[in-house]
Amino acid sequence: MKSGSSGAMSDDYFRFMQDKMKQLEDTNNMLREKLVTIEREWHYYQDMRVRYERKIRDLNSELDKLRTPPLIIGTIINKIDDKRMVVQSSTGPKFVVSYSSQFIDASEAVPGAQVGLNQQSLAVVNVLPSAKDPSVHGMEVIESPNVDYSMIGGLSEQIEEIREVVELPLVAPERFERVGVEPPKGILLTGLPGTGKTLLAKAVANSTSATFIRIVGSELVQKYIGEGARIVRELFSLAKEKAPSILFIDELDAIAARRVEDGTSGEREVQRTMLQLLAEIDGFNPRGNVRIIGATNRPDILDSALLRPGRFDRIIDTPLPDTEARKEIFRIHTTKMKLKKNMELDNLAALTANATGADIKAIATEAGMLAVKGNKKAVGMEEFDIAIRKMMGDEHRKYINMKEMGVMFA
C-alpha cells in the first residue's frame, strides 16, 4: 500500500511540475512578445522624437530669421578698393561702407547694383537681385512666335522690306560692316486694323529666333509723374536682357500723338513718356541685337519728332489686300478646312472687296462654324455666302465704321 501510494504521488508531482514548466514557458513567451512590442514602439517614438527635434530646430531657425532686424536698401555708386565702396542709401545720403568677399560675390557688386546694408554698421550684407516693375514682366513675351511668312498673304513687298531692315542686321551684321552702312533703328508699320501689322512683326521674330516683346502704347500711360518713363526704361532694359529681341510697340499713337498745349497734367505726363521713348531709341546701337518696331493705324497724328531720321525712319504701309491677295489669304485660312470640290477661291475673293486679312479669317471661321452647326462633312459656298453677308454686311459694319474718320477718340 505504501509503495503504491508513493508511486501515485510521484506521478502527480511530475504532472504538476510539467504543468508548472508549461505555464512558465507560456509566461516567458508572452513576456518576449511584449518586449518585442515595447522595443518596436521605443524605436518608433525615438524616430518621432528625432523628427520633432528637427522640426523644432527648423522653427527656431525661422523665428531667428523673423527676429533679425531689417536691412537698409542701398545702391552701389563706386567701388574704392577690395574692402570699401561708396553706397547711396534709400533715404538719400551717401556712405563709404565696408564689405567682405566672404559674404558677397565681388563680381556682382558693380555700380548700380542694389545691396542690403546692416542697420548699425551699414556694412554690405548681400547683393539684391535687380528690381523690375511687375507690369513690365507682365507684358506679352513670346520666346519664339509660331508665325512664319507663309501665314501672311498679299504682303510680299512689305515682307521683303521688313526682312532687310530687321532680319538682316540680326542674322548677317557682317554685310552692313562690309559696306559701312547703318541700318534703320526702328520701323513703323501703318495701315488699317487687321491688315497684318502684328503678324509681320511676329513672323520676322520667328525667322530670326528672337524674343518677341509686345506692348500696347496705352500701357505706358500712367497716373503718377515719372511712372510711364520708368516703365519705358525698364522695358528697354528687358529687351536688352532678352537679346536678340524684337520690341513691338502696338498702337503707338497712344503715347506719341502730336504735342499740344492743353495745359493738363495728364497730357504733360504722356509727353514725358514719349520723350523718354525717344531718348531710349536714340541710345540704341543700330546694329545691336534689339530691333524696334512700332505700329499704328493713325500715322497722321504722330509727333514729327518720332518720325525724323534716326528713329522710326522706315515706314512700311500695309494696304488693304487686292483680289489676288484676298485669294491668297483665303487659301491660307482654308488650308486645314475640308472644302467641297466645287469651291472656288476666286469667287470668294471677288465677293469680299475692301475686306482686311482679319475679316477674311473671321469669314473662314464663321463658315466653318456654320458647317459644324449643320452637321456637314465639308464647307461649301452656301456657308461662305452666309458668312460673308454676316461679316461684311451693313449690320456688322456699322459698329466698325461708326466713328468719324480723322477724329481721335480717347
The other form holds:
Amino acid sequence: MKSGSSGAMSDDYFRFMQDKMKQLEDTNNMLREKLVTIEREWHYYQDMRVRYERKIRDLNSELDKLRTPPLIIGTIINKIDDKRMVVQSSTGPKFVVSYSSQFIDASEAVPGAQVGLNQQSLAVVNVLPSAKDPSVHGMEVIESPNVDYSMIGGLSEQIEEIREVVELPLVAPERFERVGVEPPKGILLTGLPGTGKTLLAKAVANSTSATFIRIVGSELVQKYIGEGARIVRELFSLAKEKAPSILFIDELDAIAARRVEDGTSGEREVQRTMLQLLAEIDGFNPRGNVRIIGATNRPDILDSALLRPGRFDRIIDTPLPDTEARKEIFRIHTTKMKLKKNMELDNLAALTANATGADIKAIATEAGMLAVKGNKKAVGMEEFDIAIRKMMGDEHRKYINMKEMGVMFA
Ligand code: ATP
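Let me have the form predicted together with adenosine-5'-triphosphate next, following on from the form predicted on its own.
First the chain shown before, then all remaining chains and molecules of the complex.
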C-alpha cells in the first residue's frame, strides 16, 4: 500500500520534473534567441557608431578646410631644384617659392601647371587639376561628326590629299612603318572663310571614327589671357586621351602670326601660346593616332617656324568653288528641298560666281525660307533670284574685288 502510493508520487514527481525541465529548456531557448537578437543589434549599433564617428571626422575635417585661408593661384614657370620653383602669381609678379616633394607629385608639377600658394609664405600647397571639361575653354568636342565626304562639293582633289595624309596614317599605320616613312605631322588648310575647311576636317574625323576636337585660335588668345599656353597643353592631352582624334585649330594665325618684338604683354602672351604649340607638335609621335589640322585664311602672316618640316608641313588650299563645284554644292544643300520642276542647278551656279560654299548654303536656306513665307508648295527660281541678290549684294562684290586686288584682310 505504502509502496503503491510512493510509486504514484514518484511518477508525479517525475512528470513534474519533466515539465519543469521542458519549461526551463523553452526559457533557455527563448533566452538564447534573445541573446542572438541582442548580439545582432549590438553589432548593428556598433556599425552605426563607427559610421557616425567617421562622418563626424569627415565633417570636422571639412570644417577645418572651410576655415583655412584661401590659396593664391599661380602658374609654374620652371623648377629650380627639388625644393624650389619659380611661380607666377595670378596678379603678375614672379616668385621663387619652396615646395615639398613629399606632398607634391613631381609629374604633375610641370611648367604651365596651376598651383595653389600659401598666402603668407607663397609655398606651393597643391597642384590644381587641369580643367577636364573641354567646353570650359570653348573647345568643341564631337565624338563622331555627322559629315561625310559626299556632303562636300567640288573639293575632290583636296579630299584625296587629306585622305592620304590624315586618314591613311590613322587607319593603316603599318603601311608607313613598312616603308619607313613618317606621315606629315600637321596639315594646314588655307582658304577664304566658308570654303569648307572645317567641313573637310570633320569629314576626315568621321571616316576614321576619330573624335573631332576644334578650338578657335582667336578665342584662345582673347578670352583666356595668360592661360593660352596651358590650354594648348591641355588641348593636346585631351586629344591623346580621346585618341584616335583629329585636333582642328581654326584661325591658327591668331596664335601663330609671325613674331614681332613689340614688347607688349599681349604680344608676349601670344608668343608663349605659340611656343607651347610648337613644343607640343615637336613632342608628339607622327605615327600616333592624333592628327593635327590647322586652318587659316592668312597663310602669308604665319610664323615660318610653324611651317618647318615636322610641323605643319603639308598645305592644302581650299579655293573658291568653280561653276561645276558650285552646282555640286547647290545640289548638296537642296537635296532635302522640294524644288520646282523647271529648276536648273546650272543656272544657279552661273549666277553665283565667286560665292563660297557657305554663301551657297545661305542662299539655299534663304530661298527655302522665302518659299515657306510665301506659302509655296516648292522652291523655284523666283525665290533663288531674291536670295542670290540678297546674299551676293554689294558687300560681297567689294570683298571679292579686294581679294582679287591682293588686299589682305583679317
Ligand atoms: P571658317 O574659316 O570661317 O571656319 P570654313 O572654311 O571652315 O570657314 P566651313 O565651316 O567648312 O568653312 O563652311 C561653312 C558651311 O558652308 C558648312 O557648314 C557647309 O554647310 C558650307 N560649305 C562650305 N563649303 C562647302 C562645300 N565645298 N560643300 C558643301 N558645303 C560647303
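Numbering follows the first chain given and starts at 1. Basically, rigid core = biggest C-alpha set you can superpose within 1.5 Å across the two forms. Nothing here was measured: the structure is a model prediction, and the numbers come from that model.
Taking the rigid core as fixed, one finds a CA shift for L277 smaller than 2 Å between these two forms. With a cut-off of 2 Å and the rigid core superposed, T323 has a Cα displacement that falls short of the cut-off between these two forms. Once the rigid core is used as the reference frame, the Cα position of T334 differs between these two forms by less than 2 Å. Here L71 exhibits a Cα shift of 13.3 Å between these two forms, evaluated on the superposed rigid core.
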